[in-house]
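Okay, so here's just one chain, in structure tokens, the form predicted alone.
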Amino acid sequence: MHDDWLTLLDARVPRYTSYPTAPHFHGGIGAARLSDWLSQAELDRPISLYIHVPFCHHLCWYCGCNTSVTKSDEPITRYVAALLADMERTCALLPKRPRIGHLHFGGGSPNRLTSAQFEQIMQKVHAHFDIESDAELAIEIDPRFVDDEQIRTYARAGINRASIGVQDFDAKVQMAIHRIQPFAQVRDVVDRLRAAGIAALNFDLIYGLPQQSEASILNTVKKTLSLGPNRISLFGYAHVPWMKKQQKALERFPLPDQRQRARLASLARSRLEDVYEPIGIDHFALKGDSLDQAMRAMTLRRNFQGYTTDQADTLLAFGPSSISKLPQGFVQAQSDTALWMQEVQSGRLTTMRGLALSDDDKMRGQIIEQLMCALSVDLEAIARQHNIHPAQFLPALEVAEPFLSHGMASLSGFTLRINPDWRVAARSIAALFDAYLEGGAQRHSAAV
């Protein structure tokens, strides 16, 4: 891999999560909007769940979540408690009973709920949405704090699907990251849920970690296979100490550079692809997983989970920082879990900024979808769809020609596809279509 094109894939860009990405939300997007778009909504057809747990029992340094630690289960009660409060107030805006395609608990670790605070939570679910028989019920998960109580708890309250965070399975990583959590506890977890019926599993792997080397990231990802996950995320270690002070405490040890999370990343991938198809840029399914069904039929999409099989135009979120998506744009809450709890007490919706879409940022985020799921796009079948002239993308394509020059993508007539073999560059290539990036550029990981 040569320098030059290090440098094209060390752009800071986003994750492309959504489109346009959140730095670029504004307060302008408060409350009422948030309710007259709620009113407007059309529920024909089933929509998504999220709910943030912002708790953990342990501070992992490497993470970016928006989380703290609490060692008592008092301040977790009455955020329970007000997490009801939000959905109910938020569910009485609707014109009608929602059905549930997708939900999904992510934090933090919603494993720090107490069995009987999930029950809470789950019995408010269905207070308020009818759940499809066919729905994803998913849970995010820390295997070194979940037991047989929690386990027997999910699996009768339906969920089907749990992520497990992994991260990297070497001991000196595990030492250098604040987070200890040998091969055999992942293990036992796993055959945990399997035998209470939960089998969809997600591992989570992250590259570019202190301590990592090429032999280290080789042998997690060995142990990874040997547990047979459905799914699996590689993603790039994100170092941004300026928004998450803790990540500090990992520069006592050199962190890898560009060169050396390319290899790591490569390594890693190789590996994965003798066994999972490669979804996207980061994710990696079983043959015949949903996810790599979805692929196949050019259905597969991206939101805030990452990849997924997900259909729905509206995604309602609740808890602090979480993002809510409706036709009109997008809503977040106030990210500050004290400040959250203030404006459900008060009797308000806790919304703190958002986005309302244009024409041309619903076009953009479609450009940016395909590229990033289908790692291609016509941009001429785009342009007709919006009532556009095609040259309208020619800027974007005159700055791609160093990715088509290295053979990272290939363009004809108005398609750009992106080389399946260099499918790292999708971000930086996606970027070129942002029309906010370059106000927020320094806010965002390197592509690799």
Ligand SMILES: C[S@@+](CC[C@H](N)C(=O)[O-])C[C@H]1O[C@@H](n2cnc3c(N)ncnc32)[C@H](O)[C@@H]1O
Contents of the next structure:
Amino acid sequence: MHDDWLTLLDARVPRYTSYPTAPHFHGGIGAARLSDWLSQAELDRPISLYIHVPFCHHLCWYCGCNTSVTKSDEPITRYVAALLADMERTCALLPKRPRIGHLHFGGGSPNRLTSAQFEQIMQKVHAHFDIESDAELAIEIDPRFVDDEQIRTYARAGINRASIGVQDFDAKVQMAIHRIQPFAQVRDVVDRLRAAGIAALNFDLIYGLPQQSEASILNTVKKTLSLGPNRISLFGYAHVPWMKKQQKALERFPLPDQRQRARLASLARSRLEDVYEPIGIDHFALKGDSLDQAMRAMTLRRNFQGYTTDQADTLLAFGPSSISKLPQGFVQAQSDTALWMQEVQSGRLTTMRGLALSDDDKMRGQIIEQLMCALSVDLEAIARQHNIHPAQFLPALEVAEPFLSHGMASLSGFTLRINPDWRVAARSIAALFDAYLEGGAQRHSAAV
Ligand SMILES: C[S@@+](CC[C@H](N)C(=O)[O-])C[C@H]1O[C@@H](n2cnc3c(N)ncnc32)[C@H](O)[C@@H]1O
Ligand code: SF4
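With the form predicted alone done, generate the form predicted together with the ligand in the same format.
After this comes the whole thing, all chains and molecules, with the earlier chain placed first.
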């Protein structure tokens, strides 16, 4: 690695789970616009659903998600009632009954719901949507708190994919991040999910945590490999204590610096790549997994959950802070759970902000998604599709020069390719095509 690569990847750049990214959504898009867009929804093809559960049993200090801890079930009962009302109100605005190809329960920890609460939500889903026979129905699970009854309930409901929060198997790291989760506990959950027929499993791992060492991360990867999940996400720890106050507690131990982070990531990656196919910037899939197939077929997509096979151009999202995507643009719900509940109880849609996509947004979104998914983009083909001259990309390509001269990317004609050994640069290279970035970079986490 060149010594000055750090400066190139130093910038704080978005993870590009959408373009434009959420910090650029604005209050000019509200409930009236969502209502309009819903009434025009194109529902001949299956759409996707996301259901947010902003509750956990226990707060992990590194957590960057929109969640809160509640010991009592009562606030969750009220939340579920509001969720059902919001689904009913939203679906009443659609021109016809949609079909669902992907359903994702995310959080927070969806397994903070009791089995009965989960079933209530599924009944509502069935009341308003037809689920395709080959639909992917996924749920995020905190493995410390899932019992057999819940697993049976998920299986009965047709859940066929589970994403398990692992993070790190090392006891010292677990102490430092306030998440004690022995290996045997995760192994047991994996066995019970598989026995119930929920066989497609994903593990979330994080590098860049306090107390992590080269030996500890390799050991975490080794233990992960021994359980053989179908997919693995390897996230860089995003330290944003100005947004997530509890992350301050991680500063009791030194946080790995950028060079150490890069070393941890590259060690973990290379061991994972002995067995898994690398997908995009931070995912891995077993050969033949649908994500691997999508990557080979160039149909891999990126959405708010990360990399996906989901091709739908409409995603309806429910719950605080959740983001819906319609062909016309993005709509984000009120982030604060209490305020979100008030909106629902007052009979309103919960939209807080959003963005209507311009032609330029759509074109740049396509470029950025291709760079993040395929690590390459044919700018000439995109220019043709959007009736512009490819020379319009020359200024961005000029700024790409340092990445080219470092061997992080190459340019042939107007085709820009990221060197697969430098996927860590993908966010920074994609950012060259982000028309909104100037001045907003500090809102994001470090690229490495
Ligand atoms: C909603 S949680 C997964 C389900 C469940 N709540 C759990 O933790 O087991 C989503 C994932 O986001 C990742 N995550 C959370 N905070 C993060 C942060 N600050 N930086 C990087 N990844 C983070 C973790 O890997 C976590 O598993
Ligand atoms: S990482 Fe998961 S379990 Fe931990 S607080 Fe965040 S959402 Fe909850």
